[in-house]
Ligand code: SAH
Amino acid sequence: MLDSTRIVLVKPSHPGNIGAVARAMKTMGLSHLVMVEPDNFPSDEAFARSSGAKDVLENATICSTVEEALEGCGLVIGTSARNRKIPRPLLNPRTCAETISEKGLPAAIMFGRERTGLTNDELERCHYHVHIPTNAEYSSLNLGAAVQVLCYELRMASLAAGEVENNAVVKTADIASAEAVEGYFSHLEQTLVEIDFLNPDNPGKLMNKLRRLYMRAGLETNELSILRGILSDTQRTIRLAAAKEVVKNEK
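Coordinates for the sequence given above, by itself, in the form predicted alone:
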């Protein structure tokens, strides 16, 4: 589980925080760090703050988009400090680690910007949200500390899982990847517009609600193929009907 879970930092601004994250990861046995457009990296300060976790920083993956950072992941969990209007299932750090262990999928835990966190659009890409229940009277938690809490719970879940972890990987290895699910959502939105179910000028929260429904289901690859096949046939039927109408009007 630890080898297949990546920590994703979206636009971290302070190199010291990046170093603290690397240290937090290595102490708990995680090594796959991914960053989306870090403000200052590589940095001497980041390496100094890593306190011996130099290898985590040297092997870090730098991406230009969140989509790229999540490629290959079957489970995406986003950290959230507050409730949203249409929230994903909300986990605490322990249930977050247990969920990753039980599903046995390549997973990403995504952390947002130090000051503003993840955007609503970024959180929409997540199957779950995780919230660290800090003291309401003093809830300030820096990035390195937040990563440490999540990585600790991942290590505890990994130790508790034993050989069960390997069985889970085999059983759920065909869950659709994050990029495949995003492709489906784009296809779905396009089809809904074509059948006049979704007004692109006034979409409301329809796609957000549909995202929540499908993300909760945990779609498998073959299930996603069936759904996309339905959408493709729907689009084909619409075009055939439109062509017949043109021929009819020309007579």
Contents of the next structure:
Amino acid sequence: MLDSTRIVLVKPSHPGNIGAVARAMKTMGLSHLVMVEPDNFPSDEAFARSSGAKDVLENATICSTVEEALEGCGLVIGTSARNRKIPRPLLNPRTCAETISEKGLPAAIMFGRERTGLTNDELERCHYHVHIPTNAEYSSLNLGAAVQVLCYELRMASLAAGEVENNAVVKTADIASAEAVEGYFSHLEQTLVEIDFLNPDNPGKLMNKLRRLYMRAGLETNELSILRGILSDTQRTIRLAAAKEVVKNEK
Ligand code: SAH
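With the form predicted alone in hand, show me what the form predicted together with this ligand looks like.
Entire complex below, previous chain first.
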């Protein structure tokens, strides 16, 4: 879905906005940018503003008509900061992304000129319109910001559909295995007995309570190694102290 959705900018005038659009797209995993008669492109300013997203600009398609920009798309969506008199089913960014995901068609999301938006003729070519819900008295976002909102929702929908991986979650490989955790509990119990904190003849519910505490933490492998290191050092210290005691008594 991120690969089959193109972002179409109709006659953008500020090269800085073009760069910001490329950056907004790349951060969300989109790469297909199409521009209809940009006023000033290619330009140093667009490349500078794109930061690390120069590849999106280098691979951008430049067209002279909207028809050309929409070629091959089965779903065309137009964005607008205002209510228009040519009603089409109105989506918000979230339902827009869900619709693209459900239809599974090559899609285009069209954005208008900074000053005047999309013309009525351009909006009539669309299956749906999208309005980003905004303050009614100040409803127009910067072009780059509007593209960011739409692309963010596309990414959220593609995460929900399992098409891309969430790189912010802890990898399951880092979570300590059940055997490793059980090994830790045996080590802990043994150490608690050695320091006389736990009476093996009358253990009560201590281990059960400690288990509950540690299980709540969702221990990772490296955390378990630290805890086991503390237990080993505790045991070593007790043995050293016991050995010193024996030497003293023998003197
Ligand atoms: N004065 C223009 C605003 C253009 S802003 C107008 O009234 O239409 C440039 C582009 O950013 C718009 O054409 C649209 O594609 C997008 N945009 C800005 N604010 C938006 C909003 N609230 N909802 C949807 N798209 C928006």
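These figures come from a predicted structure and were not determined experimentally. Positions refer to the first chain, counted from 1. Rigid core (definition): largest C-alpha set, two forms, superposition within 1.5 Å.
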Query raised in the report: C-alpha of Val181: shift of 2 angstroms or more between these two forms, rigid core aligned?
Result: yes
**Report entry** After fitting the core, Gly204 CA displacement of 2 Å or more between these two forms
**Finding:** yes
Requested in this report: Taking the rigid core as the superposition reference, indicate whether the CA of Lys11 shifts 2 angstroms or more between these two forms.
Outcome: no
